[in-house]
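Okay, so here's just one chain, in structure tokens, the form predicted alone.
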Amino acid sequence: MRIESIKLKNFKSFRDASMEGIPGFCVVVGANGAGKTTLFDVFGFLQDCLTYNVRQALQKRGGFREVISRGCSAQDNIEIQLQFRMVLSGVNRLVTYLVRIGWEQGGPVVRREILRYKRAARGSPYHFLDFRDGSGHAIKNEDDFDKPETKLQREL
């Protein structure tokens, strides 16, 4: 897996910041504060997320209010994309993923998480994961190419 782009909005210094072009080997420098520590736990608030819940990555780094970047207002949402390059089914794929969180009635919530990629050579990237709000659906055999999007399993 290489990770190719990285997007942020409002996660703690990051108000709306891009690294696109991301070679295989990359080195981050700057000077003290400049967001170098923030960028890297980016990475370990996904994995938080995935490994406990939206709600103990967040209170792992003081609340919401604390995640997201100062002068915003609960009204406002954090943003992550990721794009990266990995092989599924012989193929080196571009994947992205979303995830928008917000605050709603004293807890965050999942605006919207988006897992994508082409199944073919042609078209647009399908959505194999697609959340918003609380609700959605996901492949379950996003595996099988050879299906027409009709067959694909969706749990809700």
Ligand SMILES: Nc1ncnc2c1ncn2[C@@H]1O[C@H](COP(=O)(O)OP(=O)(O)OP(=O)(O)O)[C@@H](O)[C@H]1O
The other form holds:
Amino acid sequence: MRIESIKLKNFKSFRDASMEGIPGFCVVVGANGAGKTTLFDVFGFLQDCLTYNVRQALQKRGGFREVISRGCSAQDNIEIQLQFRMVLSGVNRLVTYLVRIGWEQGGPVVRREILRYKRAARGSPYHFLDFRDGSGHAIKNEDDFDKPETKLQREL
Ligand SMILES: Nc1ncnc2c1ncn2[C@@H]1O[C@H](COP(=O)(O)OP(=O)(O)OP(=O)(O)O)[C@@H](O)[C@H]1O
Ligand SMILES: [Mg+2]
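Can you switch from the form predicted alone and show the form predicted in complex with this ligand instead?
What follows is the entire complex, opening with the chain shown before.
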């Protein structure tokens, strides 16, 4: 898997930042406090979200208030979007993963989570995972690329 782009909104010191066209070998340089550790913690944060859960990933970093950029309001969300290339069914595809986390009634809420990539050279990207405020669908037989859309098995 090769990460090609990172977009961050309200993640610690990154209020609205993006890195695009990230090369295979990438060196991150910056003054103290520029955000190097924060940038790499994006991966640690996502790993903690998936290994444990979003609440624990936030707690480990001091809670939602510490992770969301200072100056944000209660309605703002933390947003992480990664684009990476990986071989799926023999084709090197550009995959987009997006997660948007907010705060509601004393706890974190996943406002949106999407995993999408193109099934064919033509057409718009297909959402293999699409959650909104705690409900949505995931495709179970995503390897069956040749099947028409109606044959894809959705799990709610
Ligand atoms: N929630 C937040 N909102 C805004 N800024 C934040 C938030 N949390 C941390 N910061 C700021 O982000 C900066 C920390 O950046 P980071 O530790 O990633 O820098 P660094 O480039 O790794 O520095 P060093 O070279 O010292 O290791 C600090 O200035 C800190 O005050
Ligand atoms: Mg550092």
